[in-house]
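One chain is shown next in C-alpha cells, namely the form predicted alone.
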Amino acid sequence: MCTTDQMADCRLMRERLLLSLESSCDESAVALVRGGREVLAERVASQTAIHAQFGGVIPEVAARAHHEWLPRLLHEVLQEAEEFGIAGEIEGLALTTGPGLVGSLLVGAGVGSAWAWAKGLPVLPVNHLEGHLRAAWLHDGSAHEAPPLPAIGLVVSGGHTLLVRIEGDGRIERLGGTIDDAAGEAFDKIARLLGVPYPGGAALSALAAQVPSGERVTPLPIAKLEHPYNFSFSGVKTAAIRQALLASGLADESPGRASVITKQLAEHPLPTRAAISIAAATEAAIVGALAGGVQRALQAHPDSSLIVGGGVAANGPLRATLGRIAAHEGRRLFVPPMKWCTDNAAMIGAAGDAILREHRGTFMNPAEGVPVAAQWPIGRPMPL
C-alpha cells in the first residue's frame, strides 16, 4: 500500500518498462524506456564515418556493422538495467521491423528475437516512422509536457517526408508526402554537388548560414502540386545543378548523370560565394515547401497541435519557421531534442508503449519468427 509521499514512485513502478532496438538504416541503437517517455539508458553507434567514403549508405556494409554493434550495445544497456535493479521489470522488446533496409532490419530482428526468446519475453514490431513522431514524448528525467492529441505530424528525414494526422486514440492517418526525393535526400544530393562531405544536410545548412546579413536569397523553384499535402523535391535539385554549372563556367546544358556532373564540378570548383548562395536558396526552398504543407494541414484541422520528427527536424531554419507558423495558427509545436531527431532506439520504445497502451498492436512470440518489411506505410498493419 502506497503512502501519499510514495504515490509518485508507485505510479512509476506501474509504468511499462520496454527494451527497444533500432536498426533500420545505418545507426545501431538500443534503449531502455519507461512508460513510453523516460529514457533510462541508451546507446547509439553511428556508421557515418564508414559510409562517408562512399558518399552514401551501402546496405551490405550497414548490415555487417549492425552485426558487430548491436550485441555490444545490448550488453551495455542490460548492464545498466542490472545496476539500476530493474532488469527483471522488462516486459518485452520493442523492435523496428520496417520500413528500412531489409538487411539491416533482419540483423536487428535476429539479434533482438534471439535475446527475447532466451529471456522468455515477447517482442513488439514497431514502425520506424511512428518512432520519429513519438520521439516528441521522450525525456531523460526532466519535467516535460507530452504533446496533446490530436496532432498534425511531419516526419522529415533522409529517406522519408510525409504529413500525417495522429488522432486522439493514437490512430495515424496519412495526409500526404513526397512523390520523389525525401527532403533530407535532396539536401544530401545538392550538398554533394557543392563539394560538401557526407552527410551533407547539416553542412549545407551551415554553408547557407554564411549568407551576408541582410542579403536576400531567392529560393529555388519548387513544383506546385495539386494535392495540398504532397511534396516534390527533385525540381529543386535540378535547379541547383543548373545554377552550379553556370557559376562554375560550364555550359548551360540539360544536366546529365549525377556522377558526370559531380566530376565536372570537382574539376571546375564553385566559387565560395556561389556555393553559399545555392546552399541558402536550396534550404529556403525546401523549408518553404515543408512549411506550406504544414500550414495548410493546421488550417484544415483547427483542433490539432504540431509534432515534427526525423533527422531534418534538427534543421534550425525549419524549426524556427514551423515555430512561427504554429504561433500564427494558435497551436503548439513539439520537436524532440536534437539527439532524438536522428535514428535512435528510445523513439522505438516510446512508439511501442503507445501501441500497447492504445491497443493498436500486441506482443508476439519471437519463436514464431519476426517479419521485416522494406516498405511499411505508416498507420497500417505490419505487412506479413
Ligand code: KG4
Contents of the next structure:
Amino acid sequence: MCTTDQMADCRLMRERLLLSLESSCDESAVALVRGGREVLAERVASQTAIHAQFGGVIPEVAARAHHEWLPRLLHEVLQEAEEFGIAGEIEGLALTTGPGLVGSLLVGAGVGSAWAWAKGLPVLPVNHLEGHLRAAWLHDGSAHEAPPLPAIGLVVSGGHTLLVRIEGDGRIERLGGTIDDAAGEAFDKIARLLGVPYPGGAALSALAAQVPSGERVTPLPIAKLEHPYNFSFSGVKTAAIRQALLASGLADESPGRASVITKQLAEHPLPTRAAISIAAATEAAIVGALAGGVQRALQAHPDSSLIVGGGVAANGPLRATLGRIAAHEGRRLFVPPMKWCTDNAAMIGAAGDAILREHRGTFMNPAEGVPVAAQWPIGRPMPL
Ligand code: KG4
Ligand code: ZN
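Would you generate the structure of this protein in the form predicted in complex with this ligand, following the form predicted alone above?
Everything in the complex follows now, all chains and molecules, and the chain you saw is the first one.
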C-alpha cells in the first residue's frame, strides 16, 4: 500500500497494463497482462475441433473463425477490465503480427487496430515465437521467479522448432532450428499415421505412455547433423512409416505418398501394441533430438539458464528430460504451465512488455496501418 506522500510515485511505478491479442494460427486469444507477468484476464478459443475433420489447419477456415471469435473474446476481456476498474489503465495493444497464416494475422490486426484506433491507443507488433519464450515469465497469482538472463531458449511448436540465445538485454540470436518438419508437425504426422486424430501430439504421448515397463521398443533414428543446433525430423517420420507398414502387413506393397499410406493404414489398422510401440519410439526420437541440441547449447553457453516454450513444451517426457539435462549442467529450467505452452494471448502481453521495457521496439499508431508478416525470423526487425 502507498502512503499519501508516496501515492504519486506509486502510480508512476505501477507496472504497465497491456491488452494482448493472438491469432497467428488456429487459436483466437485475448488477454490482459500487468508488468509482463501477471495475467489479469484471458480468453482462448481453440479451433482444434473445426480443423480436426480436415486433419490439419485450413487457413481460410481459420481466418473466418478468428473473424467470428476475436470480437467476442475482446468484449469479454474488456468487460472484466471494466469490472476490475482498470480499463482506463490499458496503455496499448500487444498484437501478434507474425509469423503465421496471413489471413489469420490480418483478421487479428484488423480487429485489434480498429479497437486501438477507436480508443486512441497505440499498437505494439509482437513476434509469435518470442511470445512462446516469454510465456515462461507469466504467473497467475502464485508468483514465481522470473527466468534470469542470459538464457538458451527452445521453441517447439506445430510450425516451428528453433534454438536461440536470449542475451542479458533481451536481444535474441538464433542458434539453429529444424531443417525440415517442426517437432510438433512430426508428432502430428506420425499420430495421423497411427490413427490418432489431429493435432495428435498429446494423444500420441498418451499412447506412448502405455508401453509396458521394461518392454524394448525398436528405436527410430535420430538424424546426426553437422550443425550442432539444427534438427531434422523427416527421417523419424519415414522410419515410423516403414515400421507401421511392416506391423500392418503392408510392407510388400509399393508405399507411395504419406497421404496414401495413411489411407492404406486406415483400411488395415495397426495392432494396438504396434501403435503403442511406434508412438513410444517416435516420442523418444523427437525428445532425444531436442535434448541433444539443448545440451550442446548449454555446454557452449555456461552462463545461460534454459527456457522452453511452444505446444510441444507441454510434452511430459520432454519436460522431464530437459529438467534432467539442466540439472546435470547446473542450470535452471523454466517451462510455462501447460495452458501457456500452446498458443495464447497472455504470452504476447508478456513479450510486449519485455520489448517495451528493454527498448527493443516501439508502439505504433494504428491509424497508419498495422502490417503483418507470414515469415518473421525471431530476433530480427519485422519485414515490411
Ligand atoms: O504452439 P502451438 O499451440 O501452435 C503452434 O504455434 O504451432 O503448438 C501446437 C503443437 C501441435 O503440433 C501439438 O500436437 C503439439 O503442439 N503438442 C504436443 C503436446 N501438446 C501439444 N506435442 C507433444 N506432446 C504434447 N503433450
Ligand atoms: Zn505457437
